[in-house]
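First, one chain by itself: the form predicted on its own, in structure tokens.
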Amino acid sequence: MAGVPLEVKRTTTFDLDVEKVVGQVTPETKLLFIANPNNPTGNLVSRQVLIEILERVNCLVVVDECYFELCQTTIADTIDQYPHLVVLRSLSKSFGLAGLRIGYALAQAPVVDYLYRAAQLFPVNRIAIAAALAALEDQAYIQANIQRILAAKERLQQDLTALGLRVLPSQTNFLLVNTQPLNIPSKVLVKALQERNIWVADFGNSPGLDPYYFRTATGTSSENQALLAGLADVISHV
């Protein structure tokens, strides 16, 4: 049975407008989906805002926390209080298992029962399960890798800012970068980077964004340096 998605625009600072969100919920609304941190902006919805929404709506509220290990912020501890809350987690990000497509949901037992009924017969393959178990058992490596990523992200943000770009604060492993201070539309910059075999995601003119945004993940030290060198070259020639 097909649903009809409704998008609610965020504020100019990419926060949730609670009144707009709640105002879109009707008796026909089945599910409200909130990415936290948000993608592609990387910012968090505060716990207070999420709880206010949970208190004011009756439909299922799904909060995607696929970057939880990076931001260490969660609403999952309130599941016992809110039977209509579902929290999603992923092993694709911090655990590096993106190609295996494995994650999990947290919810009260009646909701989990319905999820089991709707799931495919074999929703996760054995290789993905084996990899997930191995990743979960090696917490020391995971935590060390997360700290490395966060430190590299901070350095990358500083270096991008030094190039004259505006970088939005991010609670994830990626950065949303605004190119308007240089008066270069993101599509121009992204295309020029591609010609140098450097790939970032163009988000110019995406819903809620103007023509001046691209997103980049935090890579290895050499990858970050290649991005910075490529950007410096592009900026000097545009």
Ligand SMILES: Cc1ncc(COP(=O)(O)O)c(C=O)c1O
Given for the second form:
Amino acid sequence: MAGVPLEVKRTTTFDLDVEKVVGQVTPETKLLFIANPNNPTGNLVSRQVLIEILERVNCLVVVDECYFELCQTTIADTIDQYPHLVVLRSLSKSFGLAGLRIGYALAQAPVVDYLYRAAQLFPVNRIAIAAALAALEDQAYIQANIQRILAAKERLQQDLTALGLRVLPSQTNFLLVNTQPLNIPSKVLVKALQERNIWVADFGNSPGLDPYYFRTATGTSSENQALLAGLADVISHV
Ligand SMILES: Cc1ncc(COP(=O)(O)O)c(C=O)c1O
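Got the form predicted on its own; any chance of the form predicted in complex with the named molecule too?
Next comes the full complex, this chain leading.
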């Protein structure tokens, strides 16, 4: 029988409410899934929160760390202590290999054994494996790329703030932007940007969010400039 997903609402600061999370876990619960950092909010929950959850539940706890290389924060060092912890990593983000569909899981051997049994026969193709190994070995390139992304994100955050938007702190390569200070619902802003061939994701009215949020990735310098120019134009016309 298929599982029934239950969502646990985050707090107003997008943190995890440990009591709420633990309170939803019953003997029926198979797995707790936590994206850390979270998407689209971009924030991290603290190590203490994750450890408290790991101490209090018995089901599998999967922590998705697909932005690990950008935030450098992990719970993977506790895998030896927690047989029910699984950490997921991706090569889609910092390594730029999204199209190859490759990532990895870290867990104790019995969990890995179950994963092997449940996985498809050939879950990853050989070209993706070769590219992943090459990418993981080329640390100099990856570190330079990460520094470039972080610097560009910082700059974009400042420029968006200068336009009157509220940018939430982000531990990822994307930014969640609040349009309330301009009193423009994100739906209106996102549509007007699309008319200028600029594409950001509208998160207005998404679960836990009011009508004033959009998310943008950190692009190249020219992409970021296009976004800022588009936004300035839209804001002056609304
Ligand atoms: C938290 C989180 N997990 C996973 C993914 C997807 O990663 P992948 O490309 O490895 O499937 C994303 C992509 O946006 C994400 O934000």
